[in-house]
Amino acid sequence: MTICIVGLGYIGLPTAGTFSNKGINVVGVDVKQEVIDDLKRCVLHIYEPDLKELIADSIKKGKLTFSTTPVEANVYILAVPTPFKEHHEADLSYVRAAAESIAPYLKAGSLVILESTSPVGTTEKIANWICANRKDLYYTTSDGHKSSETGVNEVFFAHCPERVLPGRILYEIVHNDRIVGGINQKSSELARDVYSEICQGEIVLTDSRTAEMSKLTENSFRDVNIAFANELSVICDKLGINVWELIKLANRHPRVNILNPGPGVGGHCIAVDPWFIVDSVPEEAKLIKQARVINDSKPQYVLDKIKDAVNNVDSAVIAVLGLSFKANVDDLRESPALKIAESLVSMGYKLQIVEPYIEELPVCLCSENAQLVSLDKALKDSNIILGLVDHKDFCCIPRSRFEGKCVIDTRGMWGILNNF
């Protein structure tokens, strides 16, 4: 078996490494030539614990190669971005481009798996896009009919959503349960056989639309619960209550598990996927939409707090601790911390930025007023400390380093009364 994986980001590259490490021939495809050139030299463009060693071992054994164009394979896995456009409409252009790029290489029996989190019905769209490009191909619909009268070679399609946690991706790819949903029963079974090569968790079969909705549901559930915590923190701020203490007390109830609030919600999943449901059924998805509104408004609430702090000090220099969307990763996608820092730069504030998982600031922060510095320098040179991400390096800062400074802790790291 040869697997061609299109898209070598935070999901595609670890997936390629995991399959190839099991002795399966894998070709990783990405449209960025510089990414491919670096990967051939085992220079990774993303950080994930133990991933570099895994990739290096697979390359050395000849099981993993890289290309800017697809190749003929038995299985194609699409792991490309699915962002949203204006008005939170899903942008499927990357998915469509990936599907059309593999169309010339498909043959009878080929299996196409979509891993990208997508709106309900996307797997069916991929099947139609591909068969529109190849009149000799067809798929069998869920009710047993051929999709095309001209097609003579049957191909198969399934959705298998990723459900991994950055920082634990290599472990969770193997050990988490997987949902596999085909556009027909045969597609589901073929996809199950592929993932059984690497998955030690249970592989559960369903149809493609239910599989697509399952991933959106998982992330919307998380988003709604985070929104409750974020709204609670604002309420506590108005009432003069320590939200961190309150949550600890409430969670002593055996059936209560309130999450911790923060400066917003980021990442490629939770901050994006609920909008796919809202876009599909706007009249029905009232709670899901309101959770998105609450979480998207949190960065502005934090900014208002920072403005108040700046007004109370002379010649403000702000130490911005953290840019990533969650602790101990380098992923800046949809990060509320990054949005807050970008807003502070646009306001002309002087920033001493600490982000231990990146080597240079993103373009949006390139300014004479913003510097990427060490933690020690930021604590020394600033008079306002802004904790945005609870990286392990930040959680153990001695309280003595805060003396004489205004501290704004959006993550509850230091036991200081801040409600965000």
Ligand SMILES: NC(=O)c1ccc[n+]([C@@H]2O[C@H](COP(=O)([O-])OP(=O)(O)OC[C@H]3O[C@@H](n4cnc5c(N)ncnc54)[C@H](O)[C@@H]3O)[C@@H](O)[C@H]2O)c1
Second form
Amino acid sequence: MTICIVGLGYIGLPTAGTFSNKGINVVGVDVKQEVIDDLKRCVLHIYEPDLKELIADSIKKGKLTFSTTPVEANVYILAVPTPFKEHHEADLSYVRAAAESIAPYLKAGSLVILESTSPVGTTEKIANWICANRKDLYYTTSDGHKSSETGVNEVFFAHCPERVLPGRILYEIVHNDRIVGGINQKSSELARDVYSEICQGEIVLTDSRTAEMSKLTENSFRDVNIAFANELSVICDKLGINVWELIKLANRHPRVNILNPGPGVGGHCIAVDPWFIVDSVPEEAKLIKQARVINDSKPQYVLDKIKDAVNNVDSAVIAVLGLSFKANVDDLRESPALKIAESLVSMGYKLQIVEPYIEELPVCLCSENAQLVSLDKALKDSNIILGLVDHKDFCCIPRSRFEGKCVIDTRGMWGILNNF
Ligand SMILES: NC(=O)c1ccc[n+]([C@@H]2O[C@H](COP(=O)([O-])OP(=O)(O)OC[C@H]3O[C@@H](n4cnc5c(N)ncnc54)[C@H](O)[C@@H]3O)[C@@H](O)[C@H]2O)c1
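The structure above corresponds to the form predicted on its own; please provide the structure of the form predicted together with this ligand.
First the chain shown before, then all remaining chains and molecules of the complex.
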């Protein structure tokens, strides 16, 4: 079996490493020439624990190669981005481009698996885009009909959503349960056989639309629950109650499990995927939409708090602790911490930024007022300390370092200092 993995980011690259390390021939494809050039020299453009060693090992064994164009393979896995557009509609242009790029290489029996998180119906769209490009190909619809009159070679399509947690991707790719949904039963079974090469979790079969919705549902569930915590944090701030203590107390109830509030919700998944549901059924998805609105409004709430703090000190210098969208990763995508820092830069405040997982500030923060510095320097040189990400280095800052400073802790890292 040869697997061609299209899109070598946080999902595609670990997937390529995991399959190839099991002795399967894998060709990793990415449109970015520099990514491919670097990968050939085992220089990785993303950080994930143990990934570099895994990739190096697979390259050495001759099981993993890289290319900017797809190749002939039995199985294609698409792991390209699925962002949203200006009004929160899903942008499927990457998925479509990836599907069209593999179309010339498909043959009878080829299996195409979509791993990208996608709106309901996307796997069927891929099947149609590909078969429109290749009149000799067809698929069998779920009710048993041939998709085209001209098709002579049957091809198969499935969705297998990815549920890994950045920082634990290599463990979770193997150990998580997997949902596999084909556009027909045979597609589901073929995809199950592929994942059974690497998965120790249970592989559960369904249809492609349910598989697509299952991933969107999981992330919407998280988003709605975080929105509840974020709303509580604002309510508690108004009522003068410590939300962190409140949540600890409420969670003593055996059937209550409130999540942690924060400065907003970020990342490639939770802040994006619920919009795919809202976009397809706006009238029905009321709670899911409101959760998005609540979580997206939290950075502004934090900014207002910072403005109050700035007004209460002389010559404010703000230590901005953390830019990533969550703790202990380098991923800045959709990060509320980054958004807050960007606004602070645009307001002209003096910032001492600490982000242990990056080596230089992103372009949006480049300003003479913003410097990327060590934690020690930031704590020494600032009079306002703004905790935005609960990186492990930040959680253990001795309380004495906060003396005489204004502290804003959006992550509940520093015990009783927390104010919202
Ligand atoms: N990152 C996560 O933790 C995570 C978790 C679960 C699901 N997902 C989903 O997985 C998908 C991929 O996410 P990611 O985090 O790996 O994205 P990413 O941005 O890290 O990587 C995507 C890669 O695809 C490449 N690419 C874009 N168009 C291409 C094309 N036509 N052909 C070949 N390569 C192309 C890009 O250059 C990039 O390197 C998304 O749908 C995302 O929602 C991500």
